[in-house]
Structures are given as structure tokens and as C-alpha cells.
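Heads up, the chain below is alone and in the form predicted alone; it's given as C-alpha cells.
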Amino acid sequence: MKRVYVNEKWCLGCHLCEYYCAFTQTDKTDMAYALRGRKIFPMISVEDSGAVHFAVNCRHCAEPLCVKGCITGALSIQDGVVRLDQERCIGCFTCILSCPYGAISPAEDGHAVQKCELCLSTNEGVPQCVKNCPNAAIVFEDRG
């Protein structure tokens, strides 16, 4: 199954992946109009450890601890993608505590939590963070 991978040697720390992720969550066609004056809450985040930049995102693990720890079944695996059913989530944050990668975060849009679902709702086949990374540091590939 294809997953998002990050090559930290190529990451510039520009945060464009975060902006495109946040833009994808809107229903607008113009990024500047959609994000102007609003704080963004992307499902991918760029971390800076000084000399190295890297993006943190859901790894869609084969045996995800977040799914095993979810007490309501709001998290499930569908076709290899860890999906979140907002209607079933009660905001216990067990998934946040269970994820060893820090890829699930509290949501700011009225929901309890948020996580990457590989932009499946866009029907473009490639996550927007990958498609719009200017240095090709983020890739979407099957590494077996």
C-alpha cells in the first residue's frame, strides 16, 4: 500500500505541506482566500530540530496502536488507511496517547481529534502535501 514518506535531507522546512493540507480541508478554490486571516490546523506538521526539518504525519501502520486503543471504534482500517469516524469519536484522546509518532492531534474545528487520511476525499490519488512539496521531500509510494 502506498504511504506518505518524508526524506528529511530534502525538507526545506517551508511548511507548504501544512498550508496545502489545511487548504484541502476547505471548500474554497483559492488558497489565499481560503486561509487568509485564519489559523491553520493541518494534519501534517513540520518539526525543526535545528539542522534537520521533517514532517510528522500518520504512517497508516499495519497494526496501528491508535486503532487498538480506540474505545468506541471511531478509528478503523479501510483498505490499508487508518480512517476516523468523527461521529463515533467521544474525545477521550486515547488515540493521541497511543500513537508513537504523534500523528493524531486535537482538532480545532468542532471535532475532538484529527489525522491524515491521505486526502482520499479529494479523489486525486495523491495527497496534497506530496503533490505540492517544492523539493519533493514528501513522497507517496509503496515501499513494501
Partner chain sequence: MKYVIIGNSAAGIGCVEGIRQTDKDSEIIIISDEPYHTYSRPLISYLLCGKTNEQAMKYRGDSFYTENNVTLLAPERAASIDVSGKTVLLESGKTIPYDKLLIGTGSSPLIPPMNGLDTVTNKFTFMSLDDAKALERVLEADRRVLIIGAGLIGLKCAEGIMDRVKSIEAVDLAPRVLSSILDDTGAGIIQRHLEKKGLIFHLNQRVDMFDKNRAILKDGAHIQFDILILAVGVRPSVGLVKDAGGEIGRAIKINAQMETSLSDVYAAGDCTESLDVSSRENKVMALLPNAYMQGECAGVNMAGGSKAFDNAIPLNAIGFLGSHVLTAGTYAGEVHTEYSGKIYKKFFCADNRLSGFILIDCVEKAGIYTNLVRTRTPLDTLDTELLFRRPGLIAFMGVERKAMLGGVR
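Could you give the coordinates for the form predicted in complex with its partner chain, as opposed to the form predicted alone above?
Here you get just the chain by itself.
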């Protein structure tokens, strides 16, 4: 299955992936208009320390602790992708406590969580963080 991978050496730490991820969740057509002055809630996050930068999002684990531990059944695996049914999530954050990568975060309203679903809803075939990474540090590949 294709997943998102990050090449740490190429990541500039520009955080654009976070903005594109947040933008994808809006219904606006202009990113600046959609996000200006707002705190963003991306599903990918860039970690920085000195010269080291890298982005992290859901690994879509084969044995996902978040799915197994989900107390409501809101998380499931569908065709290899870890999906979230936000309607059934009550925001207990067991998945946040379970994810070894720190890849699940509270949604904007705090009453549920949110996570990367590989931009399946955009129907573009490639996640926006990958498509818009200026240095091709984020790739979408099948590495088994």
C-alpha cells in the first residue's frame, strides 16, 4: 500500500505541509483567505530542532494500536487505510495515548480527534502534503 514517507534530509522545516493539510479540510478555494489569522489544526506535523526537521503523520500501521484500542469503534482499517468516523468519536483520546508516532491530535472543537486519511476525500490520488512539498521531501510510495 502507498503511504506517506518523509526524507528528513530534504525537509526544510517550512511547515507548508501543515498549511496545505489544514487548507484541505476547509471548503475555501484560496489558502490565504481560508487560513489567515487562524490557528491551524493539521494532521501532519513538522518537528524541528536546530538543523533537523521532519514531518510526521499517520503511518497506517498494519497493527494499529489506535484502532485496537479505540473504545467506541470509531477507528477502523479500510483497504489498509486507518479511517476515523468522527461521528462516533467521543474524544476520549485513548488513540492519542496509544499512537507511538504522535500522529493523532484533538480536532479543532476538542470533542473528537482527527488523523490523516491520505486525502482520500480529495480524490486527487496523492495527498496534499506530498503534492505541495516544495523540496519533494514528502513522498507517497509503496514500500511494502
